[in-house]
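A single chain, nothing else alongside it, follows as structure tokens in the form predicted alone.
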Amino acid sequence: MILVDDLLFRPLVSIADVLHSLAVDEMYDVEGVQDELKETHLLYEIGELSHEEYERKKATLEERLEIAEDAHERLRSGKVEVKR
């Protein structure tokens, strides 16, 4: 039975862990949000965005960045729980 577990289930668990990590990276892309923040700031500086639009987008992106950083921190610490 142990041999079957080693041959069948461990590779599946490893693949599931890798897929989970990739999904978290894709959903909570910290670098992507940071790039969007920089792009938004640049658009504001060149006059493509009004001050109100800039502040609204900046607040939204900062909130997304905080959520993404929190998700990555939880993933690194192993405190990820799956809710149904």
Contents of the next structure:
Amino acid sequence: MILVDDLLFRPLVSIADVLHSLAVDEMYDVEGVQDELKETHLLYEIGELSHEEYERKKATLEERLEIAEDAHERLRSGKVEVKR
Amino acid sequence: MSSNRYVYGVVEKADFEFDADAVAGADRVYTVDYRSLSAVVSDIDTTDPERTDEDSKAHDEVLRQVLEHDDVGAVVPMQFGMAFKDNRTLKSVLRSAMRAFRKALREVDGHVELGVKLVADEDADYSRDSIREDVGERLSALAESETEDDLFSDRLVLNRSYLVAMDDREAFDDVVADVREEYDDLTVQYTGPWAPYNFVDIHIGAQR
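Can you now output the form predicted in complex with its partner chain? The one shown was the form predicted alone.
Entire complex below, previous chain first.
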């Protein structure tokens, strides 16, 4: 949670920066994708997905996970440019 | 032959070897001793193996075979990926974590880990809370310890690992069979016996 106090004491963090961080969290939900990967594996194990479906879904999710992790990495490194 | 050692787990000193579909294509599993401990290993070309589905499964299967071995009362499992550059490095790790390994071996002696997942069928009509309470209570009664649920999917009703004494294994199997019969709308995924991954906590440093 972001408190207003927090923002007041950190004048260098602009509202745009904060909104941008929240958007990155929302768009690149690492944990959510990891859960989807685990769910896909489970459904394959209990026989609801064929091997081909499993491999296809897994590949897509792994790609999304890589992009999400990369986005967070760049955000943390402070190299993300916030457009206004 | 590669001199790197991939470690599956640690047991009380034992001398065995067997053929297996091991990690990274290895086909032989054997023990390397350090004083009263033995590491269960296979030979591998790298110290940083990639975690594939196939190799994760191979890791678990080797541990399961170790558990079934007559000379083995307990195994402290390693997480996937612990490989050391030679026997000397491996032994120095065993030396430095000797006390922790001995304690963990005592704690899990005579126990196995069993996994239970209850997955609701698509469009199932059920009460998650009442099933969790009912099944959770019945399984807990026979277990020494259990993990918290990891409900990574909306369809998971329960997802726990249990540490069960070998003597209670049959009774535990029976409860799982009853649950399978009683709840039509659920798929029960019952796995194990596994080495007790979730009930020992030994972290080996990065010095490989």
